[in-house]
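One chain follows as structure tokens, the form predicted together with this ligand.
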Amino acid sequence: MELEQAVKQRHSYRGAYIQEPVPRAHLQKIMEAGLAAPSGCNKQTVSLIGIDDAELLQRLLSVMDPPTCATAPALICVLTKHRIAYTDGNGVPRCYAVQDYSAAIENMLLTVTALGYASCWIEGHITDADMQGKRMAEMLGVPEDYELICVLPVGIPAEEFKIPRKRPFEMRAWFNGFPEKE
């Protein structure tokens, strides 16, 4: 699939997946395309641990409320390490994480796509007061200095995307300055 094409198919999918496994070598591109994002000073801050093992995935979803992704054969974790990028001008130390998670969880979104998977970022109640993230995080043995701050189910879609309306290009781009009030 062209880069346009999957960037436009591109949608979150909230719905039920078929029972059929991801193949490790899918798993495996798509967290690829999520390590190959670009990272602030190159500080790489995202770490990832891909799920295919079928009980461990159930006891993971089985921590997800609502459950978003209750039947997806596969799940990628998203973990942060803060580390600081660079000391400002003013003392003040900068950490680029949320950016560079951002871009790599895009880059793994496009590369779902590409590959006629569906997924959705699903961040809400894995990093709020709920701390799903964290009893996830127990449960696969990381150690206390990452955050699991995401996960992207992948699987085959068994149902229609339901398609966001986004407000047009017109009133979100602009080319050469802000456009000046009527």
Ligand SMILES: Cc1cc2nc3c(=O)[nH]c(=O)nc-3n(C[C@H](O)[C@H](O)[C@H](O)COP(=O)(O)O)c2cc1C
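Positions refer to the first chain, counted from 1. Take the two forms, superpose them, and find the largest set of C-alpha atoms that agree within 1.5 Å; that set is the rigid core. Just so we're clear, the structure is a prediction, and the values are computed from it rather than from any experiment. First, how it differs from the form predicted alone.
Once you line up the core between these two forms, the Cα of residue 25 stays within less than 2 Å of where it was.
To complete the pair, please output the form predicted alone; the form predicted together with this ligand was given just before.
This part shows the chain on its own.
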């Protein structure tokens, strides 16, 4: 699939998945795309754990409520480690972990789409007060100085889905400034 086609077809899928394993080579390709993303000041704050073991996957998914990806045959856990990129002129430390993992996740989601799979960036309950990500991180032996920030289910969708309609370019993008109100 061409990049432009993957960009236009990529969307969040929250439905059921066909129970067909995702080949490890595909998971690795997806994860490599994530790690190839740019990183602020090259601090490389993103780490990943691919889950393709069915028993471990079920234990991890049992922690998730609501069970958005309960039937996913594979899962990628996105970890971040806050590293100070630099300290600005006012002595304020700057960290680009959010930008780093955002770029990594989108690279992976585009690769998921290009390979014919579906996924969804699941972060809400992972990082909310219920701290599902922390419990999952403990199950995976993730050190305390890392945070499990997001999970990406990966698999072949079992349900037909429609690509959401986007508002026209002219309503959301302009050249050389914001348009004047009419």
